[in-house]
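Form predicted on its own, single chain, as structure tokens, below.
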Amino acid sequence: MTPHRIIIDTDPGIDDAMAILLAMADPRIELMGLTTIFGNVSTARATRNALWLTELAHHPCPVAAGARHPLMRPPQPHPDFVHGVEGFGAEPAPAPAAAPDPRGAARFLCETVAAHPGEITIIAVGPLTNLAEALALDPAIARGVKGVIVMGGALRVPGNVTPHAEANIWHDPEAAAAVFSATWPMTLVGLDVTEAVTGTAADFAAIARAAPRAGGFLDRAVQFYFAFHQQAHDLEGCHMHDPTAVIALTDPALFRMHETAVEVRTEGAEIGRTVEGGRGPRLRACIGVDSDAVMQVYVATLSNGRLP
């Protein structure tokens, strides 16, 4: 079986680290690179964190730094109460040895897709500014990419930043509107399914036993995330937002999807809301999930011996 070639656009972030290490561990995936964006942390910290994760996992790949602020509006504060000031909970700031790719994220995305037409899936697990800038830089990326998976939005459930908006869309709604209007094959993995998938302390302890270096790091970092979920949601465990988007690529049978256009509200009281319907391109929206099976895939993959 030919591996899925992917680029992850990311703002690491605890659950971003979960998703990146999942991609590195899964033999069904070839990780072609990481592009970084503001959101959970600044773009500079996101780039540092992404570089460090490649070293932690002994899995070198290019890391390209992306946009530092939204397309049209001031940046929002970073949610350090969710991910910690440095991005990995109480874990100290990492110090990677490598430097980022000299190309910016938008150029890296366009050039890598152009070099591998029809082969690369972009999995975006942060605000969508880099993807919008890539579309503006070279609109042909929409024809050249195999697919785009967006972890974002909330179609039939409330938002997690406002009653209407999910965080990745809310951070740059104009970028999200541009991405949702593009004619590329797109799958939306929103709060409708990601809040249904819960990782537990036992799950991460098992991963740490199987992969003491990378899994041990995740187990330590996720304790901060657990504390947030306990306080904010009275949840014993944590939502598995970003890794669920990766599993939607590798194990789509675990999801119930339907086709719809999605519009993004960019003004008024519901800024950042994702609304089903409209006249835009149709995408596949995840509206149901076998949550237990997703967690089984996650734990088994990170415990398969490919991570240190």
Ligand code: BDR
Given for the second form:
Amino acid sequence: MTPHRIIIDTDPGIDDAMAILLAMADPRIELMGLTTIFGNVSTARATRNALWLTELAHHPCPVAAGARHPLMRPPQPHPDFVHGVEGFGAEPAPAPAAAPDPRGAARFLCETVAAHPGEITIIAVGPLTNLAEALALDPAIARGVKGVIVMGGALRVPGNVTPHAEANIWHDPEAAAAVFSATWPMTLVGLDVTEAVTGTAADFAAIARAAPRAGGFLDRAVQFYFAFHQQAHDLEGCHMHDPTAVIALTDPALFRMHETAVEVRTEGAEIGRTVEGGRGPRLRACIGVDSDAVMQVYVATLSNGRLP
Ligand code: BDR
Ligand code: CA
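After the form predicted on its own, can we look at the form predicted in complex with this ligand?
The complete assembly is shown below, putting the previous chain first.
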């Protein structure tokens, strides 16, 4: 079977690292590149962290640095209480040897999609500024892309930054509105499903045993994320936001999806809220998930011997 060719747009970030290492380990995926964005950390830090992950996993791929701030408003503070000051909890990310792709994220996205028409799926697991900039730079990207999967939003559950807004949408609501109103084949993987998938200490210990270098790093980094979830959600373990978006591509049968338009509130008390309905293009929204099966896929894939 031809592997899924993907680009991950990301703000690493502990669960971003989980998603990136999953994509590197899964033989059903060909990782064409990473594009970086502010959110969990600054764009400069996200770029450095993404480059470091390619070296950690011995899996070189282009890393293109993205926008440094939202489209229309000043940046929000980075949530260092969730991901740590540098993005991987208490785990340092050593300076990478490789340099970022000189094109920058929006150009990298447009040119890679144009070079492989109908083949690339973009999986966005951070704020959507780079995708909005790519649409503005070359609107043909919407026709050229095979699919767009967005980890973001909260349709039928509360937000995680405000009672209404999920973090990736809240950081740049105007960018999210542009991405949700583009006509391209989009799947939304929001808190409705990602908060239903819990990774445990036993899961990450097993991954560390199978892949001591990359899995060991993840296991050490995730301890900080566990502490946040314990304190903020009274949860033993952590929400598997970003890796769930990757599994929505490889194992869609594990999700219940329905078609709907989605609008983004860009003003007022509900800023960043995602609302089902409206006159925009329809997308596939995930509203149910087989959580245990998703975790089985996650642990089995990271333990399959392909990661060091
Ligand atoms: C999203 O926000 C970030 O903190 C996570 O990496 C994830 O992409 C969850 O709301
Ligand atoms: Ca993220």
